[in-house]
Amino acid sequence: MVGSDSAAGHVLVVGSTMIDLVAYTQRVPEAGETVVGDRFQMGFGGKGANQAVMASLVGAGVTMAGAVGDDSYGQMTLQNLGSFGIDTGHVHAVPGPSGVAPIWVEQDGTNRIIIVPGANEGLTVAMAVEAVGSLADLSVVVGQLEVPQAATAAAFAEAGRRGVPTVLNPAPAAALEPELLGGTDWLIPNEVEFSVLAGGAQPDDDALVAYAEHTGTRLLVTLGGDGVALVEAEGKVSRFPADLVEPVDTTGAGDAFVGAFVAGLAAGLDEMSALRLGITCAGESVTRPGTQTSFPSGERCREILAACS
């Protein structure tokens, strides 16, 4: 367990929690078809929670701002976050069901996911701003698109007033509200999300540079097995290969990358070292089934961090 008193910087995650309902199958069914799956696994997920867990495993102090339902899933979620040393004082219980994510995983590790946000929609602007204001040692604020954009935008604006960098993982892909984009320092979509956000453009160098200039953000695009593309501060695109691994389940790999990357920034790593940290943690995560359960252990994360420092 890594506690929130870690000396490696403090990360605030404004984001979602979900209960993952994962079915592993040789192939997904066609419309109207029923297939027999290989096995089922229930676990903890949500992009915000996944990134919080990964950041904590790397060694950052982590606080989560979010909302869970007043049901057993909500209680289980709070206990799980606490088991990783994550501060849940700003995860609010609201009426209604907690978020769930039914997931299908095929034999080659490809996944299909439906999220049902549930209580995650209950995160308010006031809750998010209060969380930012409560942390004197804040290093980075990270958000996604599974909670209301207005709440994340307000948290980013408050972070900006304090000079704290912000990181947005725009997933699931959706049009970004101007207030949210205006408060974002780092934008980290995957290749599919980039195409949606950039009007169908593919992540070639010209498109990446043009979109970074359009948004006024630093841009990192994760490319699955093809690694990561970074638009550097001077407008040059650098590409970094993924680690060569045999994928078992790619669920949560993007979250592993983002969580490790922001933990690296919080620890004072330069962006290239933080990027390498993210690539290694994400690469190891796809070699095991599940989401948070596939992440490298705290001990292994400390080894990776030391190698990247």
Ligand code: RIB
The other form holds:
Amino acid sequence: MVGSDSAAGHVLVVGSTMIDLVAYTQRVPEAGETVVGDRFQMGFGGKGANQAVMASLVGAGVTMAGAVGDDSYGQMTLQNLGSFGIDTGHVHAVPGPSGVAPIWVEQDGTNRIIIVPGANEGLTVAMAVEAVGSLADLSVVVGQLEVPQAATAAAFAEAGRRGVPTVLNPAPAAALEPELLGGTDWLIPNEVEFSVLAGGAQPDDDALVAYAEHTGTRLLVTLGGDGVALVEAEGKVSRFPADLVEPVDTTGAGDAFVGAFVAGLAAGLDEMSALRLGITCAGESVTRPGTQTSFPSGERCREILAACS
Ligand code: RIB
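Coords for the form predicted together with ligand RIB, given the form predicted on its own:
Next comes the full complex, this chain leading.
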């Protein structure tokens, strides 16, 4: 077991890495149609990696548990995570291709994403549990749905035994295995994922409270330009507006929110302050193209953290 090297707490991300292949276009094609795009950008993504990078930029110590392929994308991904100071000792190289994500971004910044998980499917229960066990000063564990749910569930169970809070970003939306939901303290879907999980419900106050009661978790729903809805511990819904910005590319904004929120919790912020930190980081990210490349710099993140503390 090793100790944390950060006074701002230590976050374990059990999650995915992807290579993002982003096409910017005036409009997306209809079935059978070809359109001419404006620009292409390749970058580092994956919801897990994005959240790890955001948390590290905010100042948390970050360890990632995941799996990359035995290809050049895998090597590039490890180097990229390392360049942000993220501990990659639990990111395993497994046979096969790394995960990739073809992404279309339209003029108004909205995105459509297909993920092809590849090596991400190779993360095992044993790998995830070993990562939790290796960290003495663990503050928060965060997961998403781009790696096998069983691995995340096992990490959450292990964290729960140690009293470490767990945060699940259920993206892309899928039915949640009971073991995973049972080990989740905070659930953070976006409005699309909320609707899928809650049987088609819209995120009005009654539906939010009912779903939080149903899951037995704390619930935060990100609503894009409409901000964030929080079901408070007493069951009351509070809504927080997004910052007014001109969106260029919304890809990764949810990850910026989740990564900053968990880093805030790890740093000892209360939930409202961590939420404001998440909203500001996500708001700034949509004003720039790309995924991790759109996140505020480490220096800017420290300013935002100071303002939210
Ligand atoms: O949330 C955005 C991310 O979703 C992209 O980086 C893409 O890789 C997919 O995981």
